[in-house]
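Encoded as structure tokens, the following chain is the form predicted alone, with no partner shown.
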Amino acid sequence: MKLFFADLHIHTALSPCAENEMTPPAIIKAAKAEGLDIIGISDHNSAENVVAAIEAGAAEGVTVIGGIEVQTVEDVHVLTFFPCVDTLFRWQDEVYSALPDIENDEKRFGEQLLMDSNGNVTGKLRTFLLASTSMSVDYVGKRVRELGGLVIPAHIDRPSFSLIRNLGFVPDTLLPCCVEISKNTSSGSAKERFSSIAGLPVIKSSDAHRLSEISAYTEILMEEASWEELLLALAFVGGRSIRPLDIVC
């Protein structure tokens, strides 16, 4: 077994509240800096900066996972992750089918920007990314499960945008793998707080929407740094295990 360090929940230039530095190369340089061996690409409502950041962190030896932060109809963030990118593609294709069409208005929100590995910018995304889509959180959840997915309830101890705060609970039939809780807390604390959690995994994100963000937040316990083990972590199989880092920002 060996040690492995993730920050599971980065945003790249796509996301219009995410600065334009974050680009796939400099997202990776600065991952590597802060030791991580696994990262979370989930813009919001999108995918289609992943693969440039999947093939810069191949270039340095930084594994990527590829995934989506979905906003619900109740306004709830989830993050979605899936083990290859045409199964990526394909929930990004229903999530875009979901959301409203609203053009993105840059010099209020930013801009959407879409980048290759290399951090050159190959066009801009007219749909409004950080609407509502029609998707409900049961249907999130049964649907990313069907896919092959794994569901994380984003950062449910902030007071916007989370799971505990805008529905009081976890849904039985939302069967997430884990749940996130965000760098302002530990998760000692957060069992406390809420109560629904308990016996769930946790794990700890920056969420970062600028390079300075990006850490290590969570330590895993696996073989490898792969989708499989990942799972397996997850599930505390083998002496594999998931930890959030209780270093409180």
The other form holds:
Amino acid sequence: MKLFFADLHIHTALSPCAENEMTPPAIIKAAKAEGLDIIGISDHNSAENVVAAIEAGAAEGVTVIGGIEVQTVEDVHVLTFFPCVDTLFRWQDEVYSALPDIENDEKRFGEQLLMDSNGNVTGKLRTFLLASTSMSVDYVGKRVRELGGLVIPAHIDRPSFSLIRNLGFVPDTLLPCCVEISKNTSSGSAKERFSSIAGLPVIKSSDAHRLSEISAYTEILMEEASWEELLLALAFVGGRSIRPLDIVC
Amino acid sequence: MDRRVTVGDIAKELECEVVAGKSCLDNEVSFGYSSDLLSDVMAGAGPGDVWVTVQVHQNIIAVASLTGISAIIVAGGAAPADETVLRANEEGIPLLTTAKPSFEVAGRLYSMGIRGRVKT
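For the form predicted in complex with its partner chain instead of the form predicted alone, what are the coordinates?
What follows is the entire complex, opening with the chain shown before.
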């Protein structure tokens, strides 16, 4: 058993709100510099740069978990992660069909860049990603579980786009594998403020939109930096564990 | 007002559809509250309020029970989820729907003499 460091919520330059410096290789380089073993790539409502990030990570020995930060009909942000890209892209198709057909106004919101594993721009995504899908948070939870993915309500302590802020508490039917808190709070403080997260594992992530924000916010005790081990750690099986690093900055 | 406005009065006046909690239309209404952030409603709404929202998630019923809300009006033509209707009936919370947007609903309620709850 070994201690691994994770940051499971990182945006690439695909998210219009993220800096264009968020290329797959630059993210991996920053992750390595911060001592990270495992990162999550979760752009808004899209997974287009996940394969590039997985490839860039494989070259440097950083495990990349591919996902999508879905915006539900209630304006709640939910991280959804999958063990393989085939299922992830199947989920992406469903997310896309639940998105309104609005063209990105890149002057106002920023570019939505598609990139390869070397960080070259290969195109731009036309559909505006910072919109709510027509899917409810309960549907997202149910469907992602059906597809074998992980459901993590994002930054629940934040004043916007948060499950707790928007819907008051964790619905008893959602059954997330854990909840994510932002870098602005500690797990102790979050558990005190939000009684409905009692019994749920807590992770902390950067929600990085620029390279300097990437950091080790969660530590995981497990055998290796893999999807299977992550699942076991989330279930605290066989002495494995996952916990946020409570350095409030 | 001589007589407190009831949920039934509101449903009639605003031509709302009552989709759940039909047995509780005699609930009296004290104040009005309009918000789509449930954490805000939990902190700000109180017993007897009529709550105007576009949220249709089942959590709205628990929030209404918790705060003692008299009725929920789902505005803007949003359709409550099946689970929400089920829980509203279980909890005895009148759930009203209307195509009118929240602003229009709040204005109509104000015209009926219902005022906003002042936070203490």
